[in-house]
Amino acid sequence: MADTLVHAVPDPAPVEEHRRAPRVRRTPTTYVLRFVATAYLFLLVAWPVSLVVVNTFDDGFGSIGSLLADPDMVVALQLSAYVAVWSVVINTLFGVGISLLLVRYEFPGKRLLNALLDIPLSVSPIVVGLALVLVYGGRNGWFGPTLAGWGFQVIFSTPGIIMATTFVALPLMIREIVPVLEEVGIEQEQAAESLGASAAQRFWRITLPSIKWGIVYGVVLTLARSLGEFGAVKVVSGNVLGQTRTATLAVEEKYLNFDPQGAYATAFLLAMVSVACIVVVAIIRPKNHA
């Protein structure tokens, strides 16, 4: 009987789990583009913001201490925080709902609605504030006299400030969530529906976890936009000291009244809140979310 030769079959080469991105060849053009981008960001963002920080601490922490010791400034900071929180809450609720409506459903006027959502980004905030005065003004507004008769004042009060701030920040939440919903698709939701999951269960267990990072980014952008809103708030607030003056309005008042140190300190606090939110999100987000 002939001997049977058995040859050991070599193990297949291990498959790389994560393939490296192809390297782009570095040319002089690459370095020029890097320099231009870095110089642009430095001159437009980093340098001006750093000057605010430097001027804030010219005399140590004295400007921050005197700012927090002023009762009117404390009220302005509290009002800005209050308005920003409400703007984030409202825009989150309506942003998620409108995003689901735009991505998951087809209906007449969908393109028009999608276009209208970009109006707050394309129209000047001054125009937004004036439009709200024309609609909700207490004397000549369409709904203002009726609401005033019910004891509810919108313009020159906190509700008007919240409404104006929410309006200008609305697209930021939606434009973060819509691409995520389009990328996720509906396959998982359809599979859950075929297994008997209700609409609420599909939303809380599948949809919401899949878009949570879009919501987080939208919250950060909305918060930063709400804290920094000036034009629309100035029109609808009345800028009453200790009542409807927000922190951004206080920055202008202090600078015009020859108190640049107080203006720098207020601007520094507003900027640091936004920067802190961005840093926290960058730390806690997963590595696969670029």
Second form
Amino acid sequence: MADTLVHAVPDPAPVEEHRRAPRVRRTPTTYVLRFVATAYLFLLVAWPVSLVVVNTFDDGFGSIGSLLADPDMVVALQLSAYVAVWSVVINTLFGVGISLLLVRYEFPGKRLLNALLDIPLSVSPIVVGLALVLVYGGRNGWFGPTLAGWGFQVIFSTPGIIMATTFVALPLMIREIVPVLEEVGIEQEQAAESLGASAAQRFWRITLPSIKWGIVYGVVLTLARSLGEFGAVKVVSGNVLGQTRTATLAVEEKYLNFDPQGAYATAFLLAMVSVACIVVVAIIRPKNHA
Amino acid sequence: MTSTEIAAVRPARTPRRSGPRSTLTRSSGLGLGIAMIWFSALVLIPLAAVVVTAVDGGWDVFWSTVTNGQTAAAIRLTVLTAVGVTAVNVVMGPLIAWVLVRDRFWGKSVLEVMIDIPFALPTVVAGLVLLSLYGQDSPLGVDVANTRMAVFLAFLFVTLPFVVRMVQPVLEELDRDVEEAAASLGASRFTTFRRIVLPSLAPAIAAGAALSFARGVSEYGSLVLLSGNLPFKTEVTSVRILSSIENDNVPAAAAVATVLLAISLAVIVLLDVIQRRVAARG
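Since the one above is the form predicted on its own, can you give the form predicted together with the partner chain too?
Below is the whole assembly, all chains and molecules, this chain first.
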């Protein structure tokens, strides 16, 4: 809206103009850059992703239908959803808590902790799986045999899959909330405190509403990441059909077992969820900025 | 220069620093304790276990595992490809960010969404997606499946968002008056870009490059279907670790995993340094 107005006025008089609506000085370079960026993204992302959709619907809705008729596949999809929900819940609680601690308090080792929280972003998923097996493996792990003695199996079972997924998605929530908390400041909370609000009241009435959108983005990103985790889950799950095989593991299995249709259909379902997540973020983000 | 000056000034302002101070209350201290127990159980202890297992066998075993022909080839391929991909991202990332921030055209918001897709798409699906355009049945007639080009392509796909997303907010905040002043003083567009814009973008580009390198080195999921995992040819480090795990050779897996962990730690330290530099500059 604003920029069409500015374009209609030829005289660049308004002082505020450069902040809201950048003047686009179109030179040949502009078009070259635009073309290069668009072509690069088209070849690397848009075309390949659209081909999965085309391949899935080669024979209409047949492949999706047969996929959902397969009970093992339904179990795999349910397991993926179940694990993702747990990962989102755990990381939301942990992320909100640790972000509050990092922003509002000083304590020894804070800088180190802040850096360590980023580790899961750059560790290979295979290393994540290996690390969890070394500690929680039923036979030789550090804690595994003890936990098994209490009747609690982690590796090759659902808790292990949840831990691996939670590990890889851990920093996403924190990275969304910390900047918001830093920007909000503590004046409102101090005012509430001086008026006699309890800690719980301050959290539910003031802190939580102000970081609401940060949490929403965090949840969406964590959900997308958790549904899609593959490498770490492959190491810890044992990949037992109908029990510990998640949807992402099924994509590989189906493709390698000469069922590309099934693989494409599963990939389509997963891609649809993650693209939906991205679009949701893209739609709500600008509103929050304004 | 300025950052060292600030660092030198800071202790003078607080004359007696008796260790880092704590402002934790009893309940927040308890919260921190619980959070640390969970973080240790999930992340710190397992990662320590990897290093301990690797060290357990002794230095000789560690060194011979890591320099074993097939493993060394895998590490070399992974690191070199990640370096190459990062170099492409260092050029393409700021270019795409520039187009997204400074240009206006129909369909730009679609490009905006496309940047995030590699981040959200399950990695194994990313592999399948690339295979459908650059594999056997390629409508383009380009078949790179099971070649080193496939590894490069997969890394390129999964690391796409990092530099773009780091540079974009900095570019949005950049004060355009300075650029206009430079232009009005007779600087060419190229000079303006090189002398005014590029220095402010440099920390963001460096941070994005570090992240994209780390992501490339640790990549696994997108390669399983695409690269064929041929030893000495397209086998990357993560695949090598997985095959050691599957052969029950845990010490070897831990040794190679330690190399990867060292790389990720180096990247995190680098990021921390860059962030502090930027913060110190104001």
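No experiment lies behind these values; they were computed from the predicted model shown. Numbering follows the first chain given and starts at 1.
The interdomain rotation between these two forms, with the chain split into two rigid parts and fitted on C-alpha atoms, amounts to 8°.
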